[in-house]
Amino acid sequence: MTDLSLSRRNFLGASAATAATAAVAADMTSLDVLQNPLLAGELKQQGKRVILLWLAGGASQLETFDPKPGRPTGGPYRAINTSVPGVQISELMPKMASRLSKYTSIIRSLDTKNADHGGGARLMHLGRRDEPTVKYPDLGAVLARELGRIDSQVPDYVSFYTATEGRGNAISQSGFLGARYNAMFLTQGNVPPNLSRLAEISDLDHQQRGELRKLLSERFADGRQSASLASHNESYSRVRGLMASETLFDISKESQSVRDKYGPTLFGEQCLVARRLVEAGVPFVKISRAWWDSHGQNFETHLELVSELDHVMSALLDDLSERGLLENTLVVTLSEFGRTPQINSSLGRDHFASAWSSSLSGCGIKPGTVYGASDEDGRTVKDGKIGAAELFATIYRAVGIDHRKDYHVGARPLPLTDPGTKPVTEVLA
């Protein structure tokens, strides 16, 4: 996958390129809920947001949310009680164990049938299989489309992936929704590069250049009907707002005590940025933490990564809750797949998509619930099997989106999730 590190110039360039290749895309703004003022207003006023913690490479369900203590597949770590009677998770997550009843629901029954990094990651970003004739939008683009405001001056979709391992599998595509919903994709750090206005260009010069560009664009568009042209121009119209959002990425604006809660790690700092972004109205933020692909030394790898996840995720949920943001913000932890129950000769766990776990916290979720179950050794799902489509339907429902709604590409209706898909209502509030 091409490195999509997104500066202001790159954002515009990417928007133009995508717009040019999206000639078949329908003008989505004329077709669904955002065109209905009453429905659009109702949805936007709810201010729903989503933060995705993407555990790139495939986190082990056995060392996180579905331990198997005392079993041959269980590994060296104990299972500990949580704040939900009868529910245990790995001892590597003591902070989340104490918060389970307040914030979080666990799904232990994902069977997604794709244990390939590329295919699995693509499936868990799109929620469905690819089609040769349709370029589907990923989860972030859909949520940006559904939860963002047309007049918003902040980005709709921000994605962090600063590691190099697995970055090519972390797809970010707006597909048939068009350039407007492309991600701001950060790969170099916590602040978008080149977002600031150049020192040699005054604010007046910048405004006048924008007005000239708008005039020329309007002349070009006069008499032409083009969805891609409209999407392109809409991206340009948001430039000044995107530039003004630069301070949202600057965590030096936060008190030291808040920064200390998240910790000094890059993952922690990016989650703090994510909180700042959703607080300002950004509807979807993805933080990618790599690299969980532990074919060797699985337990040392997970000791480090799960301990960090436990600390940072707890800090994020506490912070969102204390600020009154969690009731409108859904936090999802997700990988492309899990890890094998059997432990290989390198003391690692390999790729495994037959019985693995995810978690949902906050908005629209019934905290303290556990849905589904794997067998005693974690080799198969014995209860409540679901796939990517059901998980995506659950996410959509949690933030107030009808997962059965249709988009249209030309005359072809495309449902948000595959027909017949049902959300996991047991975890929904």
Given for the second form:
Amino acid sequence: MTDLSLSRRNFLGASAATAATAAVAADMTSLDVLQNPLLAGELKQQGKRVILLWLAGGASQLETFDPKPGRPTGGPYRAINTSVPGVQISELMPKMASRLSKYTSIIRSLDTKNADHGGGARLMHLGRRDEPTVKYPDLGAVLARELGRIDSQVPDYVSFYTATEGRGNAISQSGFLGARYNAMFLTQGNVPPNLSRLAEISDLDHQQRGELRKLLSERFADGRQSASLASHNESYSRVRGLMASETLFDISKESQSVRDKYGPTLFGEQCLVARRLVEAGVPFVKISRAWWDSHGQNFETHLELVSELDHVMSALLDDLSERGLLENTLVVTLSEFGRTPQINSSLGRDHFASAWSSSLSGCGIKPGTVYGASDEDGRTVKDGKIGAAELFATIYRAVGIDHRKDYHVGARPLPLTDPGTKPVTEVLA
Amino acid sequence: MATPEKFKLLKDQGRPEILLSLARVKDTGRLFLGASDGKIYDLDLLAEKPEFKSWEGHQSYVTGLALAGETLVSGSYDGKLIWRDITSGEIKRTLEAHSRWIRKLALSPDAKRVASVADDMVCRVFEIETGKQVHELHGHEARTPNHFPSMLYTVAFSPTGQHLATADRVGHICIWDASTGSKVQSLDAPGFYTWDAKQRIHSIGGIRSLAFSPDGTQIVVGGIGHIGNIDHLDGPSRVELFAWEKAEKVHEFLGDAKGLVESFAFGPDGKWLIGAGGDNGGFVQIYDLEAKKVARSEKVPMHVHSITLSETADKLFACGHGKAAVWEL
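Now show the form predicted in complex with its partner chain, given that the preceding structure was the form predicted alone.
Let's see the whole complex now, leading with the same chain.
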């Protein structure tokens, strides 16, 4: 049975969450909540959201955030100045270059050891290696658990992966947190299938069917103890709320000028949906843009994909900022690994996990910072080496989650990140 | 002789760089090689002990070279064209010719003009002597049908210099009147472009090589055919032959080699054609245009980026990934 330690949810009390939220908001001082670091942290995370731009297949750090112009490994693209003096990124990202000082921090020192698509993707979804006896939740499930509201009428975790390549690697697993935190996983376009009520069923019918299902389920559960059964019932209890959120996925509700800013590509449209979702309170949205695996013609592939990323990411950050959402929304770019400095004879780059990059923008982030460095040819990390755990700890801290907290599965404490893991405080605001 | 009878490596020379473009001094083995380090290498491949000498000047890959007498014009991904004296190596002129990558240069047969194509999707024609721009040719879409940046890969003059052809990423070909700059024909060869809408949601391919037949009536375009797994150049090399005035496809050759056909050289009688390129390896293929078949397909030790035939068609010079080579035909 899952037994989570002191958390906002327990603190508020699941049975009266809404009322308790109001009470806390109204009278925090009487509870002396800010004297308790854990509770203070819990409150910091209220209303925080995360959008993960998952660059599936492995985006090249050299053609994005860590260019090496003039080096034999550097490839043909130039580096351009950014709005942060002394910091350059690839010429393929002029829009992000001008926004770096406003929104974004770059991490150039990921050394994650695993350059296999499946293993790398699991590592960068779980923040740790698999363990035979524990099924860990992925980043989205943890953030859904930590940032979601018990009384939420919107999904806690929405994941888009429209391409088929690499979809199986981009895991969505709630693990020991239970089915409540599984992703709403969209693979066909931008709108969840089967979310609408069937036309031949009236709203009253639908409600009554739900009540009948609940009655039967409770009768079945009577006298049984099962975490999965409880989480199953909890998921059902949210169905009507999720159905009501259908319009969030409909970008025709946006003005043409907003749609034009994101552009006509699927990735652009899905990022616009992501903005609509976080605006409505969805705590975690993952947009997977596949497929970056450029073993042949790396530079053509990156001209195509980085140009799109630069445009869409800039539009997303601008839009979030203009709506006042960016101070509470963290936008992360992440892959399973980067790409080799060595250019192969197909003018491609291969898998590489020894010195690659990620970016963090918005909520909790000190914009314009660059953490870590690779060597002059990009072959190794020369400064500030971190792995998946440190990156995850940084993400947690950025949204106000104590990365040292424990979950409990039975009597066993399971730390959110491995003991001793330190976030990259240099990039945190 | 319908096709070359021999194909024998005479000599090769390795380099750490990728050698992307090539120009040769007539009747010699002296090659100028445009490289990935932004330099131009001067190499006599037929000398007893070939040595690479280098010239600097570009900031990125040197993808086009055109040799007009003692003047070498080079084009690069840095968007610049540089005029240079080949005896002294002195730079005579630098033009900021294009706003994006220059992909290839072509020299007019009278050696008075040079044409450049770039990813700004414009072909520009300049006078060699003065550097003056003669034409600016717009005939290619800036975006692919799927809203991504397109690329203008290749250009060639007809043997008389009367026409000029350009070809792009999605397989669109324009034929221009080289004297007036007016477009005289458009062709499409969509088989060179793979858009993967389902598995990977991006594209690969494009027409990488182009040549007019010796009589000027046909053009041949090369690249790669449909690719299933577009992570790699894992598709059949592809060549299409057009009677361009009638906009009629005469034949298509799917080689048994995988990869891009990067460069062409017509045999002097127009009956055969050599195409070369590669994936992670390299190939040279000889196409019999009368029999309409790939007469010969040879693996070579590098992905080939550019080739040229000797005047008597008895030697094939090539440059590519980390190597320059010459074969006896």
